[in-house]
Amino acid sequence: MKPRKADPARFAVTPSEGIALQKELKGLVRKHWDGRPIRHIAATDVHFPARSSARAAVVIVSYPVLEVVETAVHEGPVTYPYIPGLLSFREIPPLLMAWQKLKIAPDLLLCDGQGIAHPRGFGLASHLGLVLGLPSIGCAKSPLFGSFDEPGPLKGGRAPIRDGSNRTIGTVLRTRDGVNPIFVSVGHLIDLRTAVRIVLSCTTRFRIPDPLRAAHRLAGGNL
């Protein structure tokens, strides 16, 4: 019997199958930026108002103005349990249902989660970017994997996130003077320097980038 080919859109997996799939799909992630013009950015978030239900939201903003131009929501049952490190299998299916409702095709994704700063180098932002074939950036409120020093106290202060082999897998980024940093990593089809630049350009008054704040509110989460 031939081994099953790794399919980024395969979500009905056991935890052990999910881990194996992440390890395979990691090799498909591309950490380069092709310089494409960015006219629209999509931000995604998923809220779980009850244990058995999910509300997935996608917000599209114009860039660099950051005006909301389209939104989409999908509410439905949760089909995968909460397992740290395997959140993409829980969150991407409802996000794809919301994505199908969009009319505008965005040029880039901002995801509320990790990219390659993940124990297996394949977090939500990498997985969703690979499924959709779009550049994606992981933008998390807390760290999941790796070691880092505290960045400088002013907006734009940054420090590398490193794995056990001392390779840089992300950036701890201060997006507002004197507030807790966020954790930025490559998802897919982008380099880290470009990812940090875009995240900063999307962050105006608050700690969290404006598009992700809008997606979080639409999904029903508290800020």
The other form holds:
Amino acid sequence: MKPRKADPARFAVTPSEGIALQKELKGLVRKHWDGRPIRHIAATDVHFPARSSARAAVVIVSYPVLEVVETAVHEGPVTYPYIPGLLSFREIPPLLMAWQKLKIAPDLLLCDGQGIAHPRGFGLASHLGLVLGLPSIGCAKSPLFGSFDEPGPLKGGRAPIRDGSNRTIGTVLRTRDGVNPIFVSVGHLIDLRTAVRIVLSCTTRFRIPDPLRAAHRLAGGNL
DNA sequence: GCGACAG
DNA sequence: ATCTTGTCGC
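Output the structure of the form predicted in complex with the DNA; the preceding block shows the form predicted alone.
Now the full complex is given, and it begins with the chain already shown.
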């Protein structure tokens, strides 16, 4: 067989293949922001109403106003189990189905999960950003990989997330006074500073950035 | 071998 | 993610 070139649209069928694919695709992730204007941001989330069904949602908001301008959903069968570190193989297929229904082409993606703050530097946000060829930011509610200190207690408080080599791979960010922080990391085509700035500018009065909250609601989650 | 582990 | 009411705090 001819050796396959890295193809972001290819999906693993076994955990070991998924891991191999992540290691391969990691090399294509770009951690630099080109300064392009942001007019629309797409937030994504997937909900699992039953064990075998997935409901993916995409919400596009204007930026920086954060007005919802378009939404898309897709509900279908689950095709991959939840395995820590392999979340993208479970959530990307339904997300792409919803994505196809969009009319507006967003400038940036906000994903509910890690970007490069991942055991192999290739979390959901990196994978989806690479597949769609768009800048993306990982925004998770809990840590998956790396070590960090407790950030300051007030909104804007932050601390670096570091890998085993002491490299910064993300930011633990307090988005409101006194709430648990969120975990922000580069997905693709962006730098960490810009990612944190955008996440903060998308957060008005809740812990979770407004666009992600809207996507979470559309997908079927509570609050 | 043991524990940790996005959603 | 999901199972789920009241309750604590601003």
